[in-house]
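Below, in structure tokens: the form predicted on its own, a single chain.
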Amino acid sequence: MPLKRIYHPNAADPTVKTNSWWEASATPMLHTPAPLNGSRDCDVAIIGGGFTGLNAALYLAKAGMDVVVAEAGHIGWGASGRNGGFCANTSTKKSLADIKIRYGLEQTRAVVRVQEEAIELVRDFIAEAGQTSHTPAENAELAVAHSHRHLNELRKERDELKDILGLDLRIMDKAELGDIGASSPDFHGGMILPWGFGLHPLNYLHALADAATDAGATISPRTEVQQVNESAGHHILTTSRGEIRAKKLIVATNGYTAESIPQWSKGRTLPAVSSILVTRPITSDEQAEQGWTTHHMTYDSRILLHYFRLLPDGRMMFGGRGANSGDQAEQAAFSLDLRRQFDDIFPAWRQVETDYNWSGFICLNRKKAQFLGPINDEQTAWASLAYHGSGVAMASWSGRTLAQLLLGERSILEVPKLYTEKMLPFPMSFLRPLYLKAAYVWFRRLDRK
């Protein structure tokens, strides 16, 4: 039966092909996981085979648990295989100052420590898997201001980082951006943040799936969970190919969460489309002509932000927000608009062809921060989701943390309150798509100021 979702069916249809550079360039998995065939009992069932689900499966399987991961598409079909590969330090739309006001200084610092731990968790895993970072060690994330007003906002953020974390970061003006190879007529200044690195997200995900399989987890692609019930102390997952009976459940579906899988999910998430294009390789001469040679992960100060980085072979990956239905026709139209935005920022590259473009869902919620915690009274069902477009690091950390919580190795009290605070449904949740459309109209006005 089709699952209830709030956007066009195309957006969550595993049979719809994506024109993704990550898909085209990924290293194949060593193992070939098979869909579920028939019924299966296990200790822990995990819905979603992305960064959260596979990190949880890997840790649980290493601890001797019998784990089954049910993924609706192929491994990497969802957001974990579609993102920009920014292993960065946030999963919230709240500033550190806002977090400090609500939760206090120590909790705010705990949030940052967790984010740093998450980045290093991924860095250590890809090194062990024989993969390399896409960015030099000294390069992290570059925030750029697209107006003088937003440059002042960047100075305010710099001051907050010094006050809360003791960091002494430098604001660069337009000329100094040019000195580091980050020149664009659209940017008036910037600041380098000392966290994170770029990676090939699908290579990372494939390595996770192989490691989880080697540890004993069962990875079941093309196994869509269509219903979740509880009976006699078990979670009963009805899938497109059979039934899974599990003592414990992890929901790790982020922006692809259906409205009733499980029933707790209804109205709590707001998926939002994020779109990406990747150019042909840009030669060193062409890079010099534009003045953009840096491999920093970069994002601008718009609310409907752009995020971009040069890839190792010289291709530019460029992403942005704006499409809002998931319909393929609308997405095709927005891809043209995204390319116009690219040309405005990098005018010397107007003749550089786009080789790939695709889209996927990020996941937002009411509290503007990731949620991690139990979703039933018995605390046998848990979820982590709503990474707000920055899930590579924090989804990985959250998967491992969920595993530790289920094993009793960690207390929920050790997780920052920002994450464990309840994720409430949106008011009149059936209006969420209209909320987003209205917000985008307003955000575009603000971004022009």
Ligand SMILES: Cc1cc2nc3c(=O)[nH]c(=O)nc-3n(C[C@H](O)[C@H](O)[C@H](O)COP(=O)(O)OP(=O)(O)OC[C@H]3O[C@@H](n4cnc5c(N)ncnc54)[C@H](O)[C@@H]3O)c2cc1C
Contents of the next structure:
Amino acid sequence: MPLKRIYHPNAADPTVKTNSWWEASATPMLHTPAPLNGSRDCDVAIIGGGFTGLNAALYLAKAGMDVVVAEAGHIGWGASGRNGGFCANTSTKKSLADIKIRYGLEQTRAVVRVQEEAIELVRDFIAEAGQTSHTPAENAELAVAHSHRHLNELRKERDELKDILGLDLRIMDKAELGDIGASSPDFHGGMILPWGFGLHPLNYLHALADAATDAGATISPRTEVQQVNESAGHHILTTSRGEIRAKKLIVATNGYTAESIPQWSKGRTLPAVSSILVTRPITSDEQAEQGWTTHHMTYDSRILLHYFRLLPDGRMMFGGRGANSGDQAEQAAFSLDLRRQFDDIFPAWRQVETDYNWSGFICLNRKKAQFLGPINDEQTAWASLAYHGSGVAMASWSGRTLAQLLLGERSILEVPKLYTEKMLPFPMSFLRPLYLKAAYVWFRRLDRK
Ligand SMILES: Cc1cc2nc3c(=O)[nH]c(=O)nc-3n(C[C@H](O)[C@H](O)[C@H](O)COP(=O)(O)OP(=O)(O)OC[C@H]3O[C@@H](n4cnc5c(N)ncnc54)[C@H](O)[C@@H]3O)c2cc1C
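Next, give the form predicted in complex with this ligand, keeping in mind that what was shown is the form predicted on its own.
Next comes the full complex, and the chain you just saw is listed first.
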């Protein structure tokens, strides 16, 4: 019996194959983790084997804790194995100006500091793991404006960054975008943000799983947690294959969170579909014809934004939002729509074939920012989730931070309030898919030029 989720059961069924470029090009794990059969006691049980869960597992295992990660699919089944690989900042839909109004200047700066720390954490891990899947050319993000109105919004953002962080960033006009190899009839200007780098997300995740296994953690793929109870100071996880009894629990399920696993989750998350296509390698002549040669991680100014980057071998990875149900049939229709959007932005590449396309769940919530904190009164169960589509860096940082909190190495007061503030359930939470559908109609209007 599938667990209750708010989308089509297809979308969270790990037996459904993805046509993902990352899956096709990943370096296999050194270890082959096996599902967990029977009963197992441990210090910490972690539900979810993505960046959050595996970073927590790695840190805890290195500290000598007995850790079990229960992952419903294979390692990489969730968003961590199928994202755009932008290791960049933000895990919130709030602007810095909004954060400053709500939490003050110091807290706003702390948010940015943490995000920078998160990017460096991933960069250091990847360097240590000997991965070279990104190139310096993929450093930094390029934000592009799809209308003159949105260029003014970008100017506002530049002013906020100056005001809050003292950063001096420059707005480029259309011609200057062309000079850096970022030409498209759709874009009227842009700004380079100095953070982040592009990576191969599944290679990073595989390396994490190997490192956590080497440190002594038990990583259990194809082990779905179907029920969570508390008894005699323990968390009892009933899985598809047995039972895990743990002194402490970490919930790291983000957009794949099932209703009521654990009970706290009910009605609190709003998963949303994000879709990606990857083309065949685009030759340097074809790149020159379009005028797009930059490897910057790029996103546009739409609310239903596009995010894209040229991969090291010349393929273009292009992502966007707008699909609603997670159903396979809808995914097929939406990928055609996404391709039409790609053609509008890169008209010279209309003949360039799409080799791969897939989708996955990001996670939104009511407070419009990730949540990290305890979820029971005894503070033996913790969660970190709702990265709002930007969790490569922040999920990694949050997994490690959860581990440090559980070990008593860090105080929750050191975590920015934006993240630790409660994550309340949505009102009439059964209407969540409808909220999103209605919002998308409205967003499409706002996104018009
Ligand atoms: C298409 C797409 C593109 C994206 N692009 C970017 C990007 O470029 N940059 C960026 O920063 N972020 C991006 N994101 C978001 C980013 O991938 C996520 O924020 C991040 O991976 C979340 O990591 P996580 O470990 O918290 O969750 P996930 O990686 O989603 O892992 C959660 C895991 O929990 C498991 N699970 C759920 N319920 C159970 C259960 N009951 N029992 C056992 N296991 C369970 C799931 O199988 C899943 O594997 C993108 C996401 C998507 C879908």
